[in-house]
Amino acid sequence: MSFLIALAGKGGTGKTSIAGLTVRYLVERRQGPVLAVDADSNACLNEALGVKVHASVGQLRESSLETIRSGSERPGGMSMDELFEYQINQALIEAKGFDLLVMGRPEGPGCYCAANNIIRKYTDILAERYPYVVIDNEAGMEHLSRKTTHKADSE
């Protein structure tokens, strides 16, 4: 079971940072592989890490809903679901001591309901393979709402 820390509050006060930080920490201090979640729509944690994201979920969610709607193949008859989970392992940035899992901002129009849904699916799944997940929500309080960070731990 991994231990969850969770950033959130008003914009601008350093949650990122604060992230970011966190992450090297317990990488420096070899507490990981460490698992980083950009749960904002604006993402910039891959920033303050250093690295490149080459896909997002919001990303992964919109090209799927053009599968749907185009009634394209799936490779090797997978269902949309194991098709998402392999993408989603795809996304995942691997980093030395750290992997990122960036939501990013959906394509089309409407709300980050899926988006969250996906990113809490996805965190709690994932976050069985790493002794410490790190998730920088967005500015607000929405994440308690939408339960991006249900299994964090508070002391």
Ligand SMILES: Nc1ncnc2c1ncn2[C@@H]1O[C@H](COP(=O)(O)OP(=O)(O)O)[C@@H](O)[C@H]1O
Contents of the next structure:
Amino acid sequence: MSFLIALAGKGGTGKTSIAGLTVRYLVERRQGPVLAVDADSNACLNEALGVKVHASVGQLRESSLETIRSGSERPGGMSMDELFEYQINQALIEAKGFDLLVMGRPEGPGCYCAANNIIRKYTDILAERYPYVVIDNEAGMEHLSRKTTHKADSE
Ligand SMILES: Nc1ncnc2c1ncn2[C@@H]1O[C@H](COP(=O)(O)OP(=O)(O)O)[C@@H](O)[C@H]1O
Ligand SMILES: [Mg+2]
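Moving from the form predicted on its own to the form predicted in complex with this ligand:
Shown next: the complete complex, the earlier chain at its head.
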């Protein structure tokens, strides 16, 4: 069972800074591995943590939808869920003592509720592997009504 820490509040109040420092603190205290989740569509937790982002959940969702639309073969006859879970694991950015999962946003205009729902589901699944999960949310309280942080132990 992992301990979930979620940062919420107005823009510019230090959520991302505190999320980054919390991850670093836990890693330094050897409480890891820590799962850091950037649930802000304007992703920047990676900068606070000093890592590069090569993929986001938003991008993966689009490429999975493209696979469905084009009717192309899925590797090893995987189901869509299996393919997506495989891709989520690919999207995990591995760093020293922590992994980072980035929600990102869809290309172009459009709502990112789908990416938000996905990050909620996969944070629950991935959390089993980590003693601590730190979630950096976007500004405002909307993520609470969307229930991204429905299991937070500390906000
Ligand atoms: N405790 C602090 N004292 C002074 N400046 C801070 C502090 N925490 C954050 N900042 C600065 O405030 C700005 C916004 O911080 P950030 O962590 O990005 O907020 P949020 O994620 O809530 O939008 C950044 O430029 C950051 O460096
Ligand atoms: Mg922020």
